[in-house]
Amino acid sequence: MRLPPFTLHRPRELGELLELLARYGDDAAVYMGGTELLLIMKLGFAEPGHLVDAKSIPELGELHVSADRLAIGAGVTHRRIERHHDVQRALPVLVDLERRIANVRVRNAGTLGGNLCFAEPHSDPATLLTALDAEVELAGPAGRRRLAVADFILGALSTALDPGEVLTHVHVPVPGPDTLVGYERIVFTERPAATVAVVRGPAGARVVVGALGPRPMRVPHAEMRLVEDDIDAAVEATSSAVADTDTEPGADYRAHLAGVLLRRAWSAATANALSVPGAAAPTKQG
């Protein structure tokens, strides 16, 4: 398979990148690692006349870790996150997720920002980031804005990026020691077939199911049951929510799978809490 002809641009700063997008419009495509874009171009599903390689823009390569937040530039690779000691200390569940993405070759090239912008339903990060209330920072002709990951991904291969806009950073809140976080998935041929993330803290709970629909889906009824420490009811609510939104053959199996993954994610979350001094554990386990 060969790539269709294109002109390659390598801007050195964000303003130059935005200028290129304004000049070439829909005929331009931005990439960092290119692990998804170049593949669909080889398959003939996209033929942009201008590719904009943004890897050399310093701002997009930033990775800052503070006591309460991670700020991850759009050009930061999965591998760099996976091996970053400060990220490991602040949010080990994210590091564990990154370690399991595809393979080392993909993780060395692919980026967290690129993954979110491609919005492939069968990927890992969006499910966990939605549960953590993460935000994306966008820059474009109208300036900068922030948007929750939950609102950024609109559907399969569809995001809320406006024309001429790019994702610059992913902002991830760091959960406190009184918050439980877990993530589980099942994978076939390196792509998740189902993912579940759970977060429970003083402000309530989040249950998010991914890879079983066009975008990550919150399950409010399961969240209410987790606040009550009723994991069995949360599992049932999760399975029911998936069954209600899935009308394709095999829906019963996928609904059951979502419930199983929630139970595993909750077990992982409580196990992680018990291994951290001062962390909160649930008062009751189902």
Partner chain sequence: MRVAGRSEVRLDIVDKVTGAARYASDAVVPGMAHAALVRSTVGHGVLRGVDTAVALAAPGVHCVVTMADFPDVDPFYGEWVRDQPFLARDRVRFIGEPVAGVVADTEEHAHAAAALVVPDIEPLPVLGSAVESLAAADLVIHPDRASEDPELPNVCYRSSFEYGDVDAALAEATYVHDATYTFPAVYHYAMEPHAVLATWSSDGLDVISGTQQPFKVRADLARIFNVPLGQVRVRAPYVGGAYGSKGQSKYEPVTAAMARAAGRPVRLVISIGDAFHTVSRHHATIRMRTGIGPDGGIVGRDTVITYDTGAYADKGPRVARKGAYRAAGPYRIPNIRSVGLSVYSNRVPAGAFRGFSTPQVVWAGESAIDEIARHLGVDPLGYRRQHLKRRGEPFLGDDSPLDADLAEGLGVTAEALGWGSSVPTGRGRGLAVGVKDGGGGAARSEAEVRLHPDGSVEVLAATSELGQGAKTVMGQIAAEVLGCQLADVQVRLSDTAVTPFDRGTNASRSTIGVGAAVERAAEGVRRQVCQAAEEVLGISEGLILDGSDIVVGEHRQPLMELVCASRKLPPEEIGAYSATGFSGNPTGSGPLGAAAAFYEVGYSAAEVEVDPETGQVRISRFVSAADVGFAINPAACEGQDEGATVMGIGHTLLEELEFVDGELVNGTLVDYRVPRTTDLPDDFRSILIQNRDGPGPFGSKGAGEGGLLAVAPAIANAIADATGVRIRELPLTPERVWRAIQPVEPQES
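Having seen the form predicted on its own, please provide the structure of the form predicted in complex with the partner chain.
FYI, this one's just the chain on its own, none of its partners or other molecules.
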């Protein structure tokens, strides 16, 4: 399979990139790792006349880890996150997730930002980052803005990026020691069949189910039950939420799986917490 013809642009600065996007409009696509973009182009699902390579813009290649947040430039590959010691210390669950994405070749080339922009419904990071209340930073003709990942991914292969806008950074809050974070996935073919992320901290809880709908789905009922430390009820609420939205054959199994994954993510989260001195311990385990 060949790629349709296009012109490759390699801006050195963000301003230049935005100018190119403005100039070519719908005929341009931002190109990072290319692991998703080039594939859909080969398959004939997209045919942009201009690819704007954002990898050489220094700002987009930065990865900062501070006490309370990760700032991950849009050009940062899965590999760099996976092998970054500070990220490992700050948010091991993200490193663990990154390590399992696709295969080593995709992780070497693909970026976290690109993954979010592609909005593939089976994306692992989208599920976890939604649960972590992560934000994306966007730059466009109207300036910069920030959006919660939950508001950024609108549906299957659909994001809130405006015309001419580019994702520059992913900002991930680093959970404090009093917060539990867990992530589980189950894979039957190449992409995950179901994913679940759970976060439980002083401010509340997040339960997010991925791969079972067009976009990661928060489950508020399960979150409420988790706040009450009732994991059994949270599992049930998660399964019900999936059963309510999934109308395809086999929905009951997927609903059940989502519950199983939540329970496993929760036990992993609590197990991790128990192994970290001073971290929160659950009052009741499922």
